Amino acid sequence: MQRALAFDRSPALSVAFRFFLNVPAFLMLSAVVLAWLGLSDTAYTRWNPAVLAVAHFLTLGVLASAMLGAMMQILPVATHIHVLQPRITSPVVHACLTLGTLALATGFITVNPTLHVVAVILLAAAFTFFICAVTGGLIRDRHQRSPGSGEILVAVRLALLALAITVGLGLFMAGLRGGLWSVGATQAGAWLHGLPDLHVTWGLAGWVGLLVAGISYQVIPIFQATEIYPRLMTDTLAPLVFLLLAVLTLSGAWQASPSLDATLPQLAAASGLALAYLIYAVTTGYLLWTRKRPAPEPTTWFWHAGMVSLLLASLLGATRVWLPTLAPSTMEMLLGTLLIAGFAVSAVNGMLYKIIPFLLWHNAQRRAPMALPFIPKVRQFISERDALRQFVAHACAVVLFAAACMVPILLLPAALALAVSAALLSINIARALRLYLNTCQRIARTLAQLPQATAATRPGAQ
């Protein structure tokens, strides 16, 4: 069911916008660290400290920032559910998330336990505060939710639960690095090695995948002018994915060699996850391909790139499950590249190029009590040509990073392409924000002149 958006319920601009500003900043930081890695002699593997730092720059600094901001913006507009005290929640969560991400990534690079302790405190505060604020809003406003918003709210609830599990696992491992707690050698040998894979699986297939899918049920039909998603998918995808993640966790995540000696339930659950996201990617790609607007927009290309990456990642994930000894290091790096940079970052870019211009236009309209001819249209805040330039740089970066998993010499060109993409995105956002601020100044000057103009038109006025 396609819903009308209640834009009058939109929170203040700063609530979501501060999170969106993190995206180009952390993309640039990722590019700098990867360029430094490309110039060094260290291996481009999953366990390289620089790679771990970049992975968390992307998952926390880029993806979490964009998704938390998007949830604060979209929930009240699409479902009539308001996050508790957004003017307080937003700056507190943003500050703790940003500083915690910087501390965690720096801790990986410098191998400094104190920074991991700082990261545990800040990130625990950020996500606890956010989850409590959203959960409180879901409970408080449950009776006034908009008709037909059930599929979004189911995906959001399960994504929040997956986020809590992801954060819990991550904080536990960061606490081990920081010396906040420890485990015995016997226990570590039995199950500790499985935590990183479990953390990644719940984070990417649970939190990121479910939230992107839930948001896409709303934003793709409305902003991309497509048909609505099939009811069977919107009703079953999120619960099925969460159930498969639970089965995967309970059936094999704690065994001694999960990648080499997987149980049958674990193989079935992992294959089911890959199939579920494969069907979602194909369905979304079909909706985009058959959209009602004939000419594709830059945001459409971002979504296409994301769905192609998700499709390839699903096929690669299924292959890795059944053939775990086939180039395991390369398969891990390629799978992570496709899911994070290819799928999730592409989807975030696609959403930002729709959300940011509309937010700026809507808030400019809010400031004017009447129609003013100089207020820019939505498309004028970020031109399609500028967005398309950034898409080309982003697509080049994704392709080069995927190739660098097999040919590491391509890592430096990939980092340079990512830096160009981050710079173009920051320029596009900065220009849009400058246009908004200039428009607000013109609105203020116009409104200040209105009483004088009214008085001049009265009878007897000279």
Contents of the next structure:
Amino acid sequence: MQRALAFDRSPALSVAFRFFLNVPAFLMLSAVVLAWLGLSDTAYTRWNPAVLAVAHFLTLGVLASAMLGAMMQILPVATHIHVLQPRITSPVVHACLTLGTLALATGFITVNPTLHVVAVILLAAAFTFFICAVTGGLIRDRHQRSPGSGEILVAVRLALLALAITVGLGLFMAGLRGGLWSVGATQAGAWLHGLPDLHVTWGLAGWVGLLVAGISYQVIPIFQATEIYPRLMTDTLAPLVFLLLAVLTLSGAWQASPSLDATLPQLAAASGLALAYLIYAVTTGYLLWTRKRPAPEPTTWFWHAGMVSLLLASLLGATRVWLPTLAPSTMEMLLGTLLIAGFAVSAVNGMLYKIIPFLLWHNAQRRAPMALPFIPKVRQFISERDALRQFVAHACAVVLFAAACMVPILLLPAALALAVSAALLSINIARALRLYLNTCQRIARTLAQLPQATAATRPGAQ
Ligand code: HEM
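Please give the other form, namely the form predicted together with protoporphyrin IX containing FE, since only the form predicted alone has been shown so far.
Let us now look at the entire complex, which starts with that chain.
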């Protein structure tokens, strides 16, 4: 059911915005490390320390930052559920997440156990604080949640649970690398060897996949003028994916990389996951293709790129389950590249071009007690041409990174394309922020010239 968004419940601008500023910064850091890797002669495989570092620059620095910020913004507006103490939660979680990600990634590259210990402390603090603040809000405001917000809340709750499992596994593995705890020789076994697989599966198919799907049920119909998602999908996709992940975990599928003797529950669960996301990608692609406003905007292209990547990743995932010996290491890198850079980063990058201009416009409006002609329109904060230019650089980077999984010499041009994309995104956000700050100054000057009674600002202005 299509719902109205309660923008008057929007938290202060800085609550979400500081997280969004992490996106171009960590994209650029990823480009620098991958360019360095491209110039070095070490193998471009999933276990290369630089690849592990970039995997977390992207999953924590870009995706977690954007999604935690977006959740603090979208939850109150779309479901009337407020995160506890947003003005304290936001800076604390942001600082711990940013510094924790830098420590974890540097720990991988320098193989320095102390940095892994610092990462464990900071990342544990960041995610515990965030998950408690959201869960507290979900419980406190459960009676005031907006009608029809059930479908987004089911996906958000399950995504949060998947995040907790991913983070728990990640902290355990980082603690092992930091020497905080160890696994006696007798206890070590296939389970330990397979933990990274389980960690990644819950991280990408659980948290990232479910959160993007859950938020898309809201933002695609509203911002892309499409039909709403089929009720059958919004009611069943998230619980089904979570159930399949639980079957994969409990059936021990992750203990041995896909093997010819995988059991039926393991094969069924893994194929079911690939099929579920294939159906979601095709449905979203169809909704975007038949949307009421035919001319695609830059955000539409980002969603298209995300859905094509997810569709290819689902087919690749299914192939990997049934043909596990077919080029395993190339398949793993390609799957990670399509899911992280192709699907998740595209969806997040696209959503930023809707959320950021709207947030700046909304907060400028909140500062003026009356309509002021010089307040820019939403679309004037970031022009379509600038957003499209960045999309082209992003798409080139994704295609080159996918090709680099087969032809590693393409890693350097891919890293350069990513650097251009990150630079263009930073310029677009910086220009929008400058326009907002200039507008705020003009509003303040205008109000200063008005008689006191007329100048009272609108509620919620900060
Ligand atoms: C608190 C947060 C996290 C910590 C401390 C953490 C820690 C780790 C560690 C230590 C490894 C290396 C495993 C090994 O020892 O071989 C790893 C691998 C990995 N992690 Fe995380 N991680 C975290 C969050 C995430 C999230 C949220 C995602 C994705 C959504 C993610 C994706 C990955 C990927 C893709 C790998 C590469 C392993 C592979 O190729 O299988 N991590 N993580």
